[in-house]
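Only one chain comes next, encoded as structure tokens, the form predicted on its own.
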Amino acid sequence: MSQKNNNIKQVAIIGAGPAGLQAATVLSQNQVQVLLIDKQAKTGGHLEKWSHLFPDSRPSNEILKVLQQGIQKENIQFFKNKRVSKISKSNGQWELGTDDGLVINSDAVVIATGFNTFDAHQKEEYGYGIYPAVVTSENLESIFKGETTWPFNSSGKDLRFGIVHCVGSRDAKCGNLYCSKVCCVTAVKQAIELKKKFPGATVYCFYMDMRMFGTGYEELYQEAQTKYNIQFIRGRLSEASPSQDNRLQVKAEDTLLGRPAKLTLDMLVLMVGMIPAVSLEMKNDAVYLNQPAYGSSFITPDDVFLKMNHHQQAGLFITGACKGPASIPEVLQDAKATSIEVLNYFNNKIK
């Protein structure tokens, strides 16, 4: 069990991601005690996972080191490898219960839980997980920051990539109507990274609707077609399926041309969509995390227009991508917003 001392307030913040990280460097700036809670062993959460971020192309590393320096202080208690299962609250203390035992005490707390990415394996037609030329737009990260290899010869002259748009992401058959609106600059960014990796190769986007909304994001999707020729197709794929050759071959619909396309690719890459991390189910006063089920929605906040960081319950809050999909610069504006909302609270309402 965490020891509070009851001359400072505590801060629990659940998921030690962009969302998590920022919060608690702000808190703890505010003489404020952070209980940093993560299930992983490391902090980073997604970011951690890329190579490069959109839509200047600065190295995540960067921006990671940065927010893991802001939390090596005395008064930010990092518990690794611990699944958050309740959180409980009575005469106005918290009581946060993991998996394994575990009892935190605090004064507030933070769900910053993220999210997950939409499991590709669900849409079969693509081929994800049978044939290894299909990867994620996760496992592209992987490849480009070395970690993994190429599915491919990658020495070989005129490559051929193909990027599929809204994948989990705006499909009715998923469960998933919303959409992940860091996809489509997502994909412009990898694209724009595997003409650099190979020249001479050339690159297919299928898109539903190209949605570039964050600054900088239309001159990037330019300057992907003029500077960079990646070739943008309006359709949906149908199927992926092995070649004679063993490279891939994809059907869609040109729905501009309005014509069927049949196309031989190298590798096909997935824009996997984000899905809730969590979801939260009240019993008799006590908050449950649970695994969300297929379909369901990211956490609701109190009110969309006045309290967005705010749940149901006094000094129980939501930051980040746990909302919805969100932007790195999003995330890390909304941790400050919500970090805010907390020493108001404190100032407001415990004395």
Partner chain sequence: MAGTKFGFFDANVRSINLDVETPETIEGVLHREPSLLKCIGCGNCAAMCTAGHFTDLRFYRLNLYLKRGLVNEIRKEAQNCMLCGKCQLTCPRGVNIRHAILLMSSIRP
The other form holds:
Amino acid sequence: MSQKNNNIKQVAIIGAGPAGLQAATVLSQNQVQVLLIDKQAKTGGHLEKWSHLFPDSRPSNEILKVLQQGIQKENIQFFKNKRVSKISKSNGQWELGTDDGLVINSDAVVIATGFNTFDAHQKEEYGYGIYPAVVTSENLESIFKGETTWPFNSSGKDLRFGIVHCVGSRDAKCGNLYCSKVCCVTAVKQAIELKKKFPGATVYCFYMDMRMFGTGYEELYQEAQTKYNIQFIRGRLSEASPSQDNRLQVKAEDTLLGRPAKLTLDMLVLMVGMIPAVSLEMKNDAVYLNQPAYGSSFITPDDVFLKMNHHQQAGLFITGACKGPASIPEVLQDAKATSIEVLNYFNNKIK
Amino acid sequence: MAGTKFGFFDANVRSINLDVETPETIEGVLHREPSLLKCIGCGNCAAMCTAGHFTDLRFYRLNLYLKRGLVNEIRKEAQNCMLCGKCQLTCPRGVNIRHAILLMSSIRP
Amino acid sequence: MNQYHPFILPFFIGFLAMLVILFVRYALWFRGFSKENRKRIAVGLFTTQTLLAIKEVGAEALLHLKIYRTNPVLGFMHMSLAFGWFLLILGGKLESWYFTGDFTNPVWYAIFLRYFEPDSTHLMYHGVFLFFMELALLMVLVGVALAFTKRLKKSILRIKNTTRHNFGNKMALYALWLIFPLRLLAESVTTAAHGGGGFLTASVGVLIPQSWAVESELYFWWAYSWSLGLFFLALPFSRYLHIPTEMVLIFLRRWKIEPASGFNPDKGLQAFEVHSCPGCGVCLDVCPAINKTEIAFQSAYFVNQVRRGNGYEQTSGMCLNCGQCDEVCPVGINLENLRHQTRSKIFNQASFNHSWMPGSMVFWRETTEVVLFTGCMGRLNPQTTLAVKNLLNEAGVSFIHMDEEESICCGRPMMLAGAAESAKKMMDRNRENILAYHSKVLVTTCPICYKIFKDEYNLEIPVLHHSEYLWQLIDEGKIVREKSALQLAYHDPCDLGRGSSCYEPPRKVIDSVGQLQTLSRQREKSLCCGNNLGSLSLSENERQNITANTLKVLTLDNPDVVVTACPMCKKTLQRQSQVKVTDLAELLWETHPSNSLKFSKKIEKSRFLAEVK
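Moving on from the form predicted on its own, kindly provide the form predicted together with its partner chain as a structure.
First the chain shown before, then all remaining chains and molecules of the complex.
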């Protein structure tokens, strides 16, 4: 690997999404040699796929640009298209092995593998993959970015959209009991964006509970109601099917009224939840990064109060959404906190 | 309405009295089907329900009736169920709805 | 010739007590038979059925051929105990008859013959008798040794789970274990004292000093007699009641006795059924839920609880009704029916009212070839429904999808909950609707619906599961596919396989597009997906454990796709599987030349994910 200078410490960061990029930036600013590894050819992770961000509709490009500029440094090396499958430690040195046989050595490891989105095919009754008018929140962002086209006649009048919250989240049947946390506010954001694009459209949000936890979120929710007249229905969808005029026929329950509802839509957006991207397994003193199976959990920190960025061994750090659903601002803050922990580790301040 | 001279006349007050102790019959149902405690009232069951398209049957509401001690309401709605199990197969909290319906509709006031 | 000694009393009293108790119990159960059933007994008694029953008693109660087929070692254990003992009784009787020239000698005389007649060398062919009797004894002893080993170490008998017993059963069990070793000892000591003996007793007898033998001989005969007496006394109150009851049950079944509806384990056929369960545990190992639930509810336990009259309230509702235990039960107890009856008793207060059901929604339409029913669960699998419709169009078959908008449940889930009356009303309404279409054949994509349509609806038109109909279309050349190299594992849905004996059509459909894998649990032995509507009270966790295990078996040989033929199984397996799970209709449609490229990409993706793991 790269030349080894005893005074310069090396850190390997697995994942070049917002968390990985932010940690790489801070660590390189502090004279640490960064080895940034990603399974894809580009940096940016999911941020790269997003058009605008909540709560202030900031173009995600702006944030991404700042993060990508942060890694344009000599002491950062980017390994693209590499999937790390095994991490092991001996004599204080870490060794990372990839699927294609590459070995990378470092003094510390930061896991910033983030999340995957839930596979909406699993909720077959919602018709994803069967009816083109059914899309995921991720697909919708790529439509917003202009990378894909609207799955309906966008010049049509009286367009009607439905947004389903909690697809694959808070669902024990899908193996994910947790709340993905960011979908509620994403749904509100996307509903507003749809109304901005199609002012004459009607947008229905089907929610279980509205979880507007962050700064400015509740305000956004209120704006969606008052300024954009978005309809919030507390209830679940049962199924989608084609209607007579080739649109979508949707059945749902309105729990606040206690009555079933039936509506015809031009597009149905499924707010897919976050699921872990890797599942860690300790075997023969090595950590294996496996493809998560049904019900796999996110990576657990050693202590949710005091060791939020540590995972079981000194020198092994975890950051960002690999620990569970998180928003971009939270992830960026967490990556900075992780960087301090890594520096402290190098300065022998923590064991 | 005739009644008391002072204060409230509460014959027509609709409030549920949560001060009374939970009847044993209800405890019994919860004991035999503890998954009822997991319900979050999301409405998935009712959305799935064929009987619910024709009648008042709403399982999430039955569960609330049960927990609030409104035994009389349960029967009226539960009897419409066909036990087909579509709701149970998709209940996001894994409530054993069919068993719960059988237990609930067995309650005698 | 002395034919009496006080030591026979424990045996004789125990034996008599058993006869009296059995007589009283059976008489009470017999009183529970309806008039029709009593008539059936009277008529059946003098038909060839009686002879066939005798033959069956020999095959099942003595030789235990059914257990032998499921588990040869376990079968051999039961056979050596039952058949060996039978030979001892038969041989003893013949021997004593030969000795005395009197057939009507006392019961105990034959049993304790070796004490009364230690030396038989003066009789012709005495060696033949001796050899025969000691061979039978050896056979029983091997059985006892195996039974003992089974309790110590189950794996030797290739079983994973054995039943656990209460005090009464244990008493009877220990008495039974002692009987034959004590007989061997008693006979050997007598041989040592007085000479004679066959290959077994003589060889043991050599080791015993004669003087000691003469002194202590009687103690052994007392012990032998006590163990027999205790066993016989305990028999009517233990699971060993199954020995005589099973034989009676075989006759009753041959005479076509009909089970009474309702739960009544102390009357009629149900009494004979529940008391015929030997608790052999064959139902344990095959159960898909074995060791996967907090409380064991398997049939062996359940039937025991029914006999005791408590505990079944909890276990009855847990069972998935997958039919696996019914399939292997060596006694052939109708376990599913028993469970339904307990459920209808437990929930007898629950009542349903479906007067809201919409009437026939049929207006005038052209008569179609097929009326398609996709059922409640079908609504959760639009992909399957779409595939079936595409395939019917491909084959040029006219059809109408009768429950496209709303479906009334077929009634089987209601039936499985024990509410047969309410189920009946739903069935009547559905039957009306189905027949109103005047189609030639009813095709359903749901095995749950299929089973009840076929078994209970009495429709005037044929009922086909979509696998059967699709195979028919392939066979007629209306759907043509090229066989590919795809590795396919097929999951038999309970209600389609064991429930309706439909094993071949789905396999033929799958075989026409790819390579059907052979699985360790398939056809009659296939595992339940974990969500069979038969279970009322299994928790979500327990169900998921069952699903995980079923998936493990299905994907053992790395199939490209797991194929099933039930919307419920598909939904259940799909959620937890790393490998693509699909209905056979989807498989058939997606392997259509215009779709197959897209399909292979989908599979590649799922394979990749599985391999990365």
